[in-house]
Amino acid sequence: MNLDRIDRKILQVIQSDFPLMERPYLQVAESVGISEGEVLERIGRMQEEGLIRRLGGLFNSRKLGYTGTLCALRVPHEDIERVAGIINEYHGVTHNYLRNHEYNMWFTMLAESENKLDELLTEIRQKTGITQILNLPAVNLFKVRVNFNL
């Protein structure tokens, strides 16, 4: 995958200074010195090539009234795809990944309340058949900003 200087400039702008306005890509275009259409074309190409996985906002879920937790469970190797599929059906699941650990599947989940989280975890236990799920709610919240120097 080849990125030229303009691609890198576009990525730099959209990762850290994405304009909040009616036509944000026009602003991006002006900041990198090309047309709005070319910006959209380049972003589309980078998405098709898998360089951009997701383009969207990040919201402070706590300020929106949500609560979240990190969960860990032990999933037999032969059952990983099935269990991951069930967990990923939930809209509140923001991450689901495997770790090389006794508890090999970890996921994060958001819900409107702690009661709703408990309800959803009970449902996941029933659907997956995995009854022991570690529920690890956040005690302290740390936000780390990651910007790649392109």
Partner chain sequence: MLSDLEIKIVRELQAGLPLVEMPYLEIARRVGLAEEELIDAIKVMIRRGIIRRFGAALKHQDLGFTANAMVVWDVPENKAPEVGRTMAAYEQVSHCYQRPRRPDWPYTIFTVLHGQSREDCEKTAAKLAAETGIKEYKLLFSTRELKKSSMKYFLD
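Can you give me the structure for the form predicted in complex with its partner chain, which would complement the form predicted on its own we have just seen?
One chain, no partners, no other molecules: that is all that follows.
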């Protein structure tokens, strides 16, 4: 993807502390040194290209009353598509990755309560037929996500 210096400056400004004022894009424009229209146009393009996944709030799920967990399971190679299809259908499953380990499928799941999470995991065991799932809820959180130096 070809990002010029101005794109990078815009991303740097809007990846955190997006302005909270009447004309936020004008504020971004002034700090980058281009027009408001150009900021809107560039952000729109970067959204279309998928570089900006979303512009808005990133929430602390716990404070919204949600609880989450990280799960891992061993899925035979030939069964990956089917199992991923079942798991990814849950809207509480936000990330799912294959990783280079015998526990090869790793997904995160959020739900309204711990009971609900247990229920969903039971359902996933039944539907996938994979009964051994590592359920690894966080007991301590030391850091989530920093901004990237662009």
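In this text the structure is predicted, and so the values were computed from the model without any measurement. Rigid core: the largest C-alpha set superposing within 1.5 Å between the two forms. Positions refer to the first chain, counted from 1.
Participant: Taking the chain as two rigid parts, each C-alpha given to the better-fitting superposition, do E78 and L110 go to the same part between the two forms?
Facilitator: Both E78 and L110 are in the same rigid part, judged by which superposition fits each C-alpha better.
Participant: Treating the chain as two rigid parts, what rotation angle in degrees relates the smaller part to the larger between the two forms?
Facilitator: It comes to 15 degrees of rotation for the smaller part.
Participant: Once both forms share the same rigid core frame, by what distance in Å has the CA of G57 shifted between the two forms?
Facilitator: In the core superposition between the two forms, the C-alpha of G57 moves 2.7 Å.
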